[in-house]
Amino acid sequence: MKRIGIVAFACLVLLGLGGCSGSSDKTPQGGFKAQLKLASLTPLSHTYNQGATRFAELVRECSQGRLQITVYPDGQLGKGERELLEALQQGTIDVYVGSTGPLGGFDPAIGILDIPFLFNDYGHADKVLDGPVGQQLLDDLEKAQFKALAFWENGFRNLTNARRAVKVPGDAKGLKIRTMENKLHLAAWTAVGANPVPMAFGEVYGALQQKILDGQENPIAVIHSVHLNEVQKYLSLTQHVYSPAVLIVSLKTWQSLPKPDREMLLKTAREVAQYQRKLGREMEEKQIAELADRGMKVERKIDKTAWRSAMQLVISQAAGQYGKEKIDAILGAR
């Protein structure tokens, strides 16, 4: 199917859900118009931006060209997560897609998702994030001047480093590991004896190249898309944290839009979420194989019980912070 055919088909799906009809019927062509900026930190090849491109195409199609979204990947509008999120609050960026990890600094409630080994697999994550727990977390972000539309996906986070193979927690002792600005991530790596270093994503490749850092942790799609195999020799499939992504609109931008357009954006974001997640999951094994072909030594035999045990104090402290009932609701979701 040609590209335009795919867009048209997806738009018809949205019409069936009421996504396009609300905007095009109530806001006729020639009415409200807007040019919106969508920012991310990852390269254009990353699933964030493949999803963002699809989102922009559908929004243009469904609004009959009135809403135009331009995607700015690879940190073009800012080199760090915090920088982009602050710009989103101010309304100088309209839309953002990125990991939930840095959002804990703006809304502590969403930090619950960063508890190590909280999710068993992708199906478990979908059940939670597409259900009442996920919706409440999205709604809570409005307090921080964000209108969160849908959970997309970053994936399960894995460790890379340039010094040695890492299988058990003790192997990570002494490694300087880049993390996001996230207290739970910092505490988890400290617990296994590593030296975590919070750093803006745009600075990570250079720091690894200059050996300021030994390693970092990210989902496979990120490791692959930014070619970390060029500066990292070892990949350990620790899957220590599941990392959702969120598609967020600046609350200032959101409030400036007509209600029918808001409804269309919300439904389109949720529809594209399914596409974006599926795309990343289908590509993951292929990307691991390609990283191995490029010279990375991939360690699959990870004792997750040992890793969870090493991080247990952090997990227990998080239960006290976020509430055992909430955590049990997530753990029990099936």
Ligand code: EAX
Second form
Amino acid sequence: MKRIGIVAFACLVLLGLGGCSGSSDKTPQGGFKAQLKLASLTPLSHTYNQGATRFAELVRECSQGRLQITVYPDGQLGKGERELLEALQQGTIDVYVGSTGPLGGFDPAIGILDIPFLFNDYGHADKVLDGPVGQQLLDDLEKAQFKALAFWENGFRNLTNARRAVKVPGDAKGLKIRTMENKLHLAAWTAVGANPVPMAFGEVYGALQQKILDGQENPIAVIHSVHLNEVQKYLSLTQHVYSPAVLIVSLKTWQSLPKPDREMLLKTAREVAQYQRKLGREMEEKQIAELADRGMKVERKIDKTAWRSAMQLVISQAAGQYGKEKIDAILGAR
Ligand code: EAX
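Swap state to the form predicted together with this ligand from the form predicted on its own:
What follows is the entire complex, opening with the chain shown before.
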């Protein structure tokens, strides 16, 4: 009883003044019940799943137990982003949280967010993602059978590798680096002179361990939760691209839900977004220090201008492709 009280209180606090009111808690929705599967590729300790666990708790409380979400982290329901996203389209998985990186293969519009050096900092990302540009991109995903509820966060991506300290772009020359299945990222690393290889996230640790790859790039929260320090010696805080995450419900699942439940899910997803983004940001410095303690050599002095100019041709081409108006809307978001 006590625990339920605490969760219900957390629910009220998190959902703001209205708490669960106005959502499905007051009406039994004809006894509608659902068991939903939420999948992600990262470990349970990663911010996606901390957010997902909070989301599941709140949804259960706000629906008085009618909507039960089970979180399957760590690639338990599939090792690759494409595989999980296809399962989401088919409705065999109900909810997914993952990076926008591989989503461009399903909806090209979302790829605009993966342009290197587009976002200055977290505050800038929040303004874009929580503003009209972000909303339009979430809405566009419906064409690909995805009901995208909110932008959560993966984070600014950093290069790791097993061969040498990388400070300037030239240091990355010839390194075999895993990227997400994202054309823009592939082109950016090719421009730097590296040898990029697109690969599903679930394969990366093993490929690094077997030295099939020299390196990879990911936000600190991912590097830390997957213990990449075990297979990577060097961490360069390149922050070359901001990587948003999206919380998506399968459109099939979405259409099966009563309207008040949909509203509650949407509201809860947005509220949890604030909590989830904060987690990664607050932990970042501590996790960098822990990675250094675990033996990684951290390169902090990164000349971002040099990295940006090494990727500039790709950045300009992408900007041309998406159009000046859209790029300016992002750059000018206040
Ligand atoms: O979404 O594939 C990746 O490198 C992603 O950053 C990771 O799966 C978290």
